[in-house]
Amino acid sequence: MSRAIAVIGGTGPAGMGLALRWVRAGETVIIGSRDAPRAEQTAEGIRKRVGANAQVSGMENSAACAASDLLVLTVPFEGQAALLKQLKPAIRPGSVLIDATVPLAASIGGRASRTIGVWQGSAAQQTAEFVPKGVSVAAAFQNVSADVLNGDEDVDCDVVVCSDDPNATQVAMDLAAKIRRVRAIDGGKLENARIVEQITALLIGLNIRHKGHGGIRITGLPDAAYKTAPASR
């Protein structure tokens, strides 16, 4: 994948972890943040961990959107709609936006181990309503532990990708497969994202109860259903 990956909200745990994994895989990553110096500070932290060859930079969110047509949204749900409204003029036509947002009750002062209802059906479907016409949205990465992503061990988790656009599905699956031991699976239409988002709340509850960092594995499908990096096979 030759184009840069702009991680919007990339200074948070999930965004930082995904950025770290993709930089380790040799991808070019732009960390987006409301605060450009904070974005560059996060990028510098990744460079120190990965090494001198790390292709990572930090920018304010709007600049990050303008610099790439491949966006990954990793912000808390309560700020999702307002941020997308703000960024709409900066999002390039024809972009693919991959949404990792989960509408957790904790975002509005409730319990993290449950989701809240979203009028559109899911956080990803809400995103699809706010992006400019012609921008494709996929939902992915909701079930991957941020703690694991920010560590050094391989990620033992499948990533279910949901989208109404086959190209966006493929782009998101390719990105997921860049992360060692992750398997990407086509989860069907974007409306299925609501189910995947709810699994995150279940995982949070399990991880609190059992003091772990659990993910999900989907078993029993034909080998062709799983996309993995060649080195992971």
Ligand SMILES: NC(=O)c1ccc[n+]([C@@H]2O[C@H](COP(=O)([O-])OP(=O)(O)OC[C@H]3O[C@@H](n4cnc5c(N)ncnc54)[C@H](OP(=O)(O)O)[C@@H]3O)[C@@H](O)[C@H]2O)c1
Second form
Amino acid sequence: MSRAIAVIGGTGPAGMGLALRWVRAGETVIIGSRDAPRAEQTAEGIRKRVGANAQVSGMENSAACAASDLLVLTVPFEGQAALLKQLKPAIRPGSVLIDATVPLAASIGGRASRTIGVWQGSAAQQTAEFVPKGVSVAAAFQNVSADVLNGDEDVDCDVVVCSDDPNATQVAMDLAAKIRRVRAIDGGKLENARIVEQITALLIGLNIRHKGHGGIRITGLPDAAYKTAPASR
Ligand SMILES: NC(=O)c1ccc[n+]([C@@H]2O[C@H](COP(=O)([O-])OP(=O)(O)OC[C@H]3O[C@@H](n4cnc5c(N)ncnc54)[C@H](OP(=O)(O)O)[C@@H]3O)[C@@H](O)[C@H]2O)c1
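Given the form predicted on its own, corresponding form predicted together with the ligand:
Shown next: the complete complex, the earlier chain at its head.
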């Protein structure tokens, strides 16, 4: 049996949409929340949509971290650092944490179509500073619309994965590829997450301007780019 995926902040649209897609793909998912009943309620909603065989449960965030070594972080940037500090003792050594956080200016009262500067370079690099030693961080899923994820259509989008650890890159690419029509691409080092996070702000602006749910597709690369992670950085 494959390991469970714990989605921290999984009660929001981004985490819930990813969870829905993975449960549909037959994965076991734990919804994490600051409030266990809210997590259970979200899990129940997914179960109703997917059917009786759905492998999904809900837990408070710390319990979700303790229950899995594959974590996906989907919380607003303003809560990211404080939540990670709180969860640090619960995160298992050797875990892979995949961060979808975007440092949108909206988190400090600004426009959703702008990002704010992060001292470390990106939200994902900030996460890497807060996780316990031995935990690998990959950045992914920042450019996938939650509206699309929560719908029933296939997801017409590439997912750029950035990490300093080839194993974490591979794990995140494998998770992305479980979502129908999504192609995962190795985007290089974690520092490149800064660029990927900025693209989300651009997409939000385009969505507002053109009233859509835009995503990205990278063209012109060989098929191999979507299948493998390099052995080393
Ligand atoms: N929405 C999208 O289309 C999309 C797409 C790609 C990436 N993202 C990124 O993914 C992240 C989540 O997006 P979202 O739209 O799902 O956000 P959201 O609804 O604002 O938040 C997601 C969940 O995070 C928890 N949360 C909220 N404030 C928190 C805080 N201060 N501390 C700890 N937990 C908190 C809440 O869960 P509980 O109250 O249950 O704990 C909430 O349901 C963001 O960083 C966003 O930029 C979003």
